[in-house]
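Presented below, as structure tokens, is a lone chain in the form predicted alone.
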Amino acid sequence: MLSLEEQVRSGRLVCPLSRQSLIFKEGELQTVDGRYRYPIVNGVPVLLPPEKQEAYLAERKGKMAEEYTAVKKPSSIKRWFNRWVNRDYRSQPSQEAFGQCIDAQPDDALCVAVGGGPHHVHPKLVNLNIGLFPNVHVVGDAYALPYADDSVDAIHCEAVLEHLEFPNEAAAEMFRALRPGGQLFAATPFMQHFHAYPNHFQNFTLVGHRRLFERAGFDVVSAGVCVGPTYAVGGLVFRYFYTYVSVPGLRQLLAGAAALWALLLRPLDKRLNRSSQAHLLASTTYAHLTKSAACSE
């Protein structure tokens, strides 16, 4: 992961309002002309005004802040369970696309996870989010990324676009900040229940996902199913019982049975994800994109 010092020294991390370079001064970040100043809290630059953070996080009664703050490092048993039992069986093409986008980057590359946190899914990623949550390295806004034009080598954006009221603006910002030849991996829900972090505005079909980024100027390297139909249906059935059955005890019984059923059938997605029809009921779709080198001309 590129350090904060190197991001500033190289001129990549900039003021999100003026796009001016930033300098370290008096324990904070300032624009060269001193007009804009940003605090550094426990090593994390806060490039989003407090009032904007509060406005975002107040949506849906502050549920996002409550849950993200409560996240703890999972125990070894839970990590084993999530890896070998509670798996989402991501499609092979989506895993390969993620590897090409992030794993293949050199150690000195700037790789930004837009909406990253509270987990750190890859050591090369700089997590950017709207609040000072665990594993957030930069506090900023997807609508005004604090990065210079053509300065980011790779971007990861997973389970984020459904929470943005104006996803077209965020896609345009990612295109602006990404260097020519840079890559973007995005994964976004299609068949998932309403979940607000801090709000939930839309899900995307595979076609809609592709078109969103094509409109922003990206070239599509590949796109398809990320997490498949069995995971989607199991999650929806569980949520149905958990949300709508109000009889004490019966709700837990039915929801628990649905969760067990989903867990047992989930490996079917290893085969279903290869089907040309998988996207019709997919939990999430992915898009592997690039910014054409011609954009530098």
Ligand SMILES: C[S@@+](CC[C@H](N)C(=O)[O-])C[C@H]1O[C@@H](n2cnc3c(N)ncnc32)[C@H](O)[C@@H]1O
The other form holds:
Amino acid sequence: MLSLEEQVRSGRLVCPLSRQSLIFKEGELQTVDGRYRYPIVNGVPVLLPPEKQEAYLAERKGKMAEEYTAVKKPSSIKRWFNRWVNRDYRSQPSQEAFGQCIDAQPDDALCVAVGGGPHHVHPKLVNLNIGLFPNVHVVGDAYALPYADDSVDAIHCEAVLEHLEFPNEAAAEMFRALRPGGQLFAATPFMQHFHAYPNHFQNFTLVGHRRLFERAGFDVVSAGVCVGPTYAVGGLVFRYFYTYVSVPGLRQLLAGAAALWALLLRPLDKRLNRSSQAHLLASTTYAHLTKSAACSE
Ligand SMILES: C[S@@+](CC[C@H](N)C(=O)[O-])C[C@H]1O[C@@H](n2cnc3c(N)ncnc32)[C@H](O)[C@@H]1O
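Previous: the form predicted alone; requested now: the form predicted in complex with the ligand:
Shown next: the complete complex, the earlier chain at its head.
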């Protein structure tokens, strides 16, 4: 992962308002003329436009911040359970697309996870998030990325676009910051319940997801199902019982039965994800995108 110092020194991390390069001064990041100043909190730069900083500080006190701050390293039993039992059986093409976007980048590449954290899903990723949660390396806004034009080698954006009221603007911003020839891997829910982080505005069909990025100027390398239909249905049935059954004991019984049913059937997704119909009920779809090298001409 490119360090903060390297991002600043190379002129890639910039002021999100003026896009001027930044310098370290008086324990902050500042534009050379001193007009824009950004705090560094516990080693993490907070590169939000001033009006967003207030909203961010309010949200820090909220439910999402509490949940994220409580994230602890799972026990070895939980890790084993998640690895071998509680799997989401991502489709093979989506895993290959992720590998081509992120694994294939050289060590000195700048790879940014927009909306990333509190998990660090790949050591090359710089997690950028609107909130300063554990494992967030840059506090920034998907609508005003603190990166210079054509400066980012690869972007990962997973489970974020449904939380943005203006996803078109975020897609355009990712296009601006990505270098020509750069890669983007996006995975976004289609068939999932309402979940606010910090809000939830929409889900995307496979075609809606593709078109979102094509409208922003991207070329689609591949697109399809990421997490499949059995995971989606199991999650929805669990959520249905958990939300609407209020009789004590019965709620746990029904929701527990749904969770067990989903767990046992989930391996079916290995097969269903290969079907041309998989996207009709998929939990999430992915898109592997690139910014054409012709954009540099
Ligand atoms: C459901 S979480 C997904 C987190 C992570 N990408 C993952 O897959 O685990 C959505 C994340 O988007 C972040 N987010 C929401 N609005 C944002 C914005 N305008 N700019 C940057 N991040 C944002 C939230 O703080 C939250 O951490």
